[in-house]
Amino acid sequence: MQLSRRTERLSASPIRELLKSINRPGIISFAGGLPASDSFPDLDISGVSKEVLQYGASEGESELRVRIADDLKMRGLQVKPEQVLVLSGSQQGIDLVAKLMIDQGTSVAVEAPSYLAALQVFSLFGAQYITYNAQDLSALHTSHPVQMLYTIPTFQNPTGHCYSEAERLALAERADALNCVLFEDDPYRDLAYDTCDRTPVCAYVERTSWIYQSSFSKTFAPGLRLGYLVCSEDLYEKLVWLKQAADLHSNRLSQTLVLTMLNADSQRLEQVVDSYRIKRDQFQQQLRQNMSSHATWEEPTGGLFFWLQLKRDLQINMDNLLQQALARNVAFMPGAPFFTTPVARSFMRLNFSHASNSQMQEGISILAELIDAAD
């Protein structure tokens, strides 16, 4: 049996493999971007029409698309409902865009570090990477062609960084200058704990093609598997065709439930944000008490993660540290898979939304103890 050459670049998702451990009794998970279970809404399907059990449009339910377009206009992105494509989770958007844009050797610009599941998909299709960060766009110059630029400017995964207005404008200008497709991934924007600019970078683009996507996983429930994308009109039809080939259409029951929640009282989202702000502050307090001598970090103004960089005098094998932590029932995400090339420094991503306050205290204390022993 001969498989496609593409499968030679296929590998398991590090985070999905690690998340298998969270079902173990007593596990304290700082690994995945898991929303707190008590943030999930109470769902009532008793009044849902049986019509939503029938096949539906590939583009998504019309009322939901109208609502999404209206919400995006409030964010500064002027789009029509006819530009909205409802997705089976934003990960599907990454897959569809990769199918649309990437062949073997296609030049793709990504942040360093960047979202590991996006890197997994882009690499599968043969992407060649150029890396940049918000503070330094010098790697993105017109003498080196770039076909697609992927960015997570609002509460970036994994770093939690939120681009300033100047950084957003600079990135949009650079995408225009490169005449590359700007692909903006924005799943965390509603989880803002402090004031910061959250205007989509795509709203600043003047000439080049663009794609903007977001998700309902972090604000409602990831099990609904629902997200959406909007894009410049030149890309939309082919993305719909790719969606048709992938799964015909997204779950209509999930779309109906999400629309109902969007039209309901907004206080629920405010309560979720307030709860996560408390969790962020509790987590940072524990980091300051236990990890200040070991690592540095930027306080996230939103999102679900802390990104820790171990100090220069610490030379620790993070994979070994992870195995030792798992043996003590603590899970975290090593930083290496978020980079396209090996890095000399040690990084770790810690999720703060899933654990209770007592679990935070215990888990971070164990990580600090293990780092002390490894140093």
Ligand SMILES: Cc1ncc(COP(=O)(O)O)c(C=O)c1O
Contents of the next structure:
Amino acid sequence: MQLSRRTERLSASPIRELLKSINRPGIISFAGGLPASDSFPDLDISGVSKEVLQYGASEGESELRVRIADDLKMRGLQVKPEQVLVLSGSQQGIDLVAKLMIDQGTSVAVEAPSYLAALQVFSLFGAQYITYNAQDLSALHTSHPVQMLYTIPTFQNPTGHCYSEAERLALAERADALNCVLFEDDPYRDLAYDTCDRTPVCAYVERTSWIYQSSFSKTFAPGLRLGYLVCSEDLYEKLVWLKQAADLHSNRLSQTLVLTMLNADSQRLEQVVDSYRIKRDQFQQQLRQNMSSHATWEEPTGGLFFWLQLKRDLQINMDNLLQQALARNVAFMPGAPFFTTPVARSFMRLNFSHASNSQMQEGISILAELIDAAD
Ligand SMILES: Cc1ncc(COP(=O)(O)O)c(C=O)c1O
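Got the form predicted alone; any chance of the form predicted in complex with the ligand too?
Below is the whole assembly, all chains and molecules, this chain first.
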């Protein structure tokens, strides 16, 4: 049997492997970007027409596309409903865009660190990486061609960083100068606990082609598998064709439910944000009590993660630490898979939205104890 060459670059997703173990009873999970289960909306499908059980349009339900375009205009991105493509989760957008843009050896600029499941997909298609971060765009130089620039400017996964207005403008200007496709991934933007600029970088682009995507996973429920992308008009048709080849169209029941919830205009999102802000503060308090001598971190102004950098003198094998933590029923995400090349320092990504306050206390003190013992 001869599998495609591409499969040689295929590997299991570290996060999905970890997620399998967190379904064990009693596990305290800081690993995935899981929303709190009690944030999920109540579902009522009694009024939904049976018509949604029929095949639908690849682009998505038209009313939902209108609603998405209206919301994006309020965020500063001027798009028409005809530019909206509804996705089966924004992870599908990453896959479709990779298919559109990446061949073996294609030069892709990513932040260091960046979302590991995007890196996995880009690598599968053969991406060669150039890395940058919000404060240092020097690697993005016109002498170095880049075909695509991937960014998560708002509550970045994994760092939680929210680009300032100046950083957004600088990145858009650089994408224009490089004449590359700017691919902006924005699933966390509605989970803002403090004020910061959240204008899409794509709104600042003047010339180059762009793709902006977001998700309903973090604000409604990931199990609905619903997200969307919008893009400059030159790219839209090909992305629709790729979507048709992948799954014909997104789940129509999910689209109907999300549209109904968006139109209900309830206070739900505000309540979710308020409860996550409390969780972020509780988590930070536990980190200060237990981790201050082991690690440094920035308080995230939104999103779902703390990104810890272990102190320079701590030489800890993070894979061993993870195994020891799992043996004590605590899961976290080691930092290495978020980088495209090995890094000298140790990092951990800790999700704060899923665990209860008592689980946070217990889990963080176990992690601190294990780091102490490993030191
Ligand atoms: C940056 C980023 N992009 C995309 C996704 C995929 O989200 P979904 O497919 O649930 O919309 C995630 C999920 O955590 C993410 O963090």
